[in-house]
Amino acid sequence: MTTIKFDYSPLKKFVHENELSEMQQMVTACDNELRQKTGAGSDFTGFVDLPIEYDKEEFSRIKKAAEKIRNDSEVFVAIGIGGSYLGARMACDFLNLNFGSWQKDRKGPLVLFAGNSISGTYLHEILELIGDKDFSINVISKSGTTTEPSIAFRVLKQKLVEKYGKDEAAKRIYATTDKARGALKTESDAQGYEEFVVPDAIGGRYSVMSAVGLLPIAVAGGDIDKLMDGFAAGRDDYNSPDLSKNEAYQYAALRNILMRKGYDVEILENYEPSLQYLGEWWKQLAGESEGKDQKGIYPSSANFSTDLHSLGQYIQEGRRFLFETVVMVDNPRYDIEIPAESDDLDGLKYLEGKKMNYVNEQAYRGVVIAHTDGGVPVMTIHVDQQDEYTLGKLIYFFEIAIGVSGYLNGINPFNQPGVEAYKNNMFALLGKPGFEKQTDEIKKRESDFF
């Protein structure tokens, strides 16, 4: 079953054939690096076979968690922030789960993510929205002390207290963390909330399909099952260190060479809107895996054609450091044909009769053929629809070409050492007891910026 393909045929006049065939004995050793776990972070590696090695009796307690969700709760929140939120946010909308949760005769709860900001004025709304509704929440943080999903929690926590008493509340409250230690660890084995497990060999960035995406995808009505086989399917299809065969390799190994060659700044595209959150993960999933020692491939992302009236003047004729990837949706779910009208004022004669996405097509063509003659690579990533299974197989594409394309540039693309510098200001400036000796330095260096 082919869902996904790979199509890098515009790149003919910034890539020479040779060159993709000469990046064969390195990506070789980059595969044997990461699935023989000798690569650097190699302890954060085990998303590579989790789609045979996933727990299977956890995997089971999701799903009854989700239906029990699905049938006790108006709204559920999933608290967290990065990768404890972004990859279950992303695959929502893909699967075109958001909008349905307004839907009359839709079954189940309004879907909604919080911790991923200090925003006062978002979490208020989140709580008006919520109102005298039956909800519930999962709390998804390995350590249980980051701040954005903390402060969240206890905000939530606080209201499902005051709404259905503490030890009701407490079956409401659903716990994705550490295994065996951690603040939130302890707090859930105190308080009996149902906990899953953030695996321990998976970095955040790379764990949409642990229990830290799962429940939020299976309570918004996404077929999770579906989603695994479609995962396991790219364990297959991208097993292969061969080149010729191995379309993710393909890709990790051309955007090394556009980067090699200045193109420095890669932009994730989409044609549906339902796709803008994909461009968001992927972003965590590239930069956080790749910026670095001074090094990386700058990830941004953009939605057409919207941000064709926005970003395409820069892109057509702007610096020459960007190169683009499209990530096209063949057949999408639905479509509409353009009526008629007697008068011609707004000038769409031409288009009566014809369906959007026809359209929407030849704006991908266009802008394709446009940007590549104004010296911008292209490359096109189809899926063939949005289903669970094709994004199950589309996350394990891009999850493993960024393991490789880490390694092809010499960087450890499982650790984020960087993370910690602004956290750690924020921290001291806060007062956060254990930072007392940066508090008098930052003050300092407060007075130069503010």
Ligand code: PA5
Second form
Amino acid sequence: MTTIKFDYSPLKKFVHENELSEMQQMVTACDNELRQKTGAGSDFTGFVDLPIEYDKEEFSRIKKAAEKIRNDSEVFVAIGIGGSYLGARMACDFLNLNFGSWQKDRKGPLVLFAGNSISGTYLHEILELIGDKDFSINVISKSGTTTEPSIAFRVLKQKLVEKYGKDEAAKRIYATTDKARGALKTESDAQGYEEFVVPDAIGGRYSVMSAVGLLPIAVAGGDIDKLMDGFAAGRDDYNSPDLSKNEAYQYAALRNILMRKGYDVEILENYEPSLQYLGEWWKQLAGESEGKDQKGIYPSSANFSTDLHSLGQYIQEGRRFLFETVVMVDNPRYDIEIPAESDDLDGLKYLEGKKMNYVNEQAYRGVVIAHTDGGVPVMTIHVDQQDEYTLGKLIYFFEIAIGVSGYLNGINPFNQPGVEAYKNNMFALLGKPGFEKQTDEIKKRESDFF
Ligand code: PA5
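Alternate state requested, the form predicted in complex with this ligand (shown: the form predicted alone):
Following is the full complex, with the preceding chain placed first.
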């Protein structure tokens, strides 16, 4: 069964086939750097072999913890931000569809996410939603010191302690963090929380298939064995440097060719609302990996057909620097037939008896043709269905492709030096100990801005 198929046929107008084959030498070199760990940032390429080198003992502890949480909690809050949030959120939506957490016959807890903003309103609403329900939390932070999750953790921990007392609260806190360092590790050791590890060799945006993503996904009812099987199948399928065989590398190489032709913005698109967070996860993966040294494709996302009614005009006729990558689910889990009506007041008679997925597919086809005609290159990653196996493979597809894309563009795809600049200013403005000198400097500059 073909679970994922990459199709770049509509690119004929923009890229000659020989341009792709001419990338082979560079792709081979980048593949070699990645797999031999000779490239920049190679300390963080642990995701490449994670499908076979994951911690099996921890994996079964994750399943046990998830089972316990599913039995003793009506609400589960995963606390984290960036790479410690987006993968789990993306996978929960992808697998449980749009309202999975809210379904009437839902067996496990309602899964919520916190610590992904500094909004007091958002956290207030989470507290209200929890109310007096039984709940557990999973605080996820590799550094253990990130401001947003640390604040949310403090607030939710206080609620746990008020409800259950300190000892029982500690049994309802699951900490996913560095194996040796950081404030969360220190607190977790002191309080006896069950601990899971963010592996050293895996950066936040590549960490969804570690405990970072696996515990929330398992609590949400995802079959993490099948997810890992799909991830391993990705490692098998996308392990050849040969561009004619490796579709993930075809995607990486074509992105690079398009970028060099002036297509600087990539829009990741879907036709299923439950894939919205796939776009959010991918934006971090691509943006944080590639946007450095004043280079890189700007990653954006759109949800179709919704955004065809908002962004569609720009994509069709605006500045020509966009290209699109569609993730298309070929066999959606459900379908609905468009009913007949005796009159035709809404003018939909021509669709009576047709299925919604058929209509969605025609929308996709119409868009590919229109946007290509309008000068926008379109590629499609067809995914057979929305299940764990397919998702595991898709995650591998994107991770390996973005790693190689970064090397093709001559940057280190595994660091993120640029994310510290605003934090230093924020800490200085908030008067964090250790930032006294910066506080004086930024106070002098504040009036230039506000
Ligand atoms: O990819 C990254 O490094 C970031 O997005 C981090 O994942 C994010 O800042 C959260 O960091 P931490 O897990 O240390 O709390």
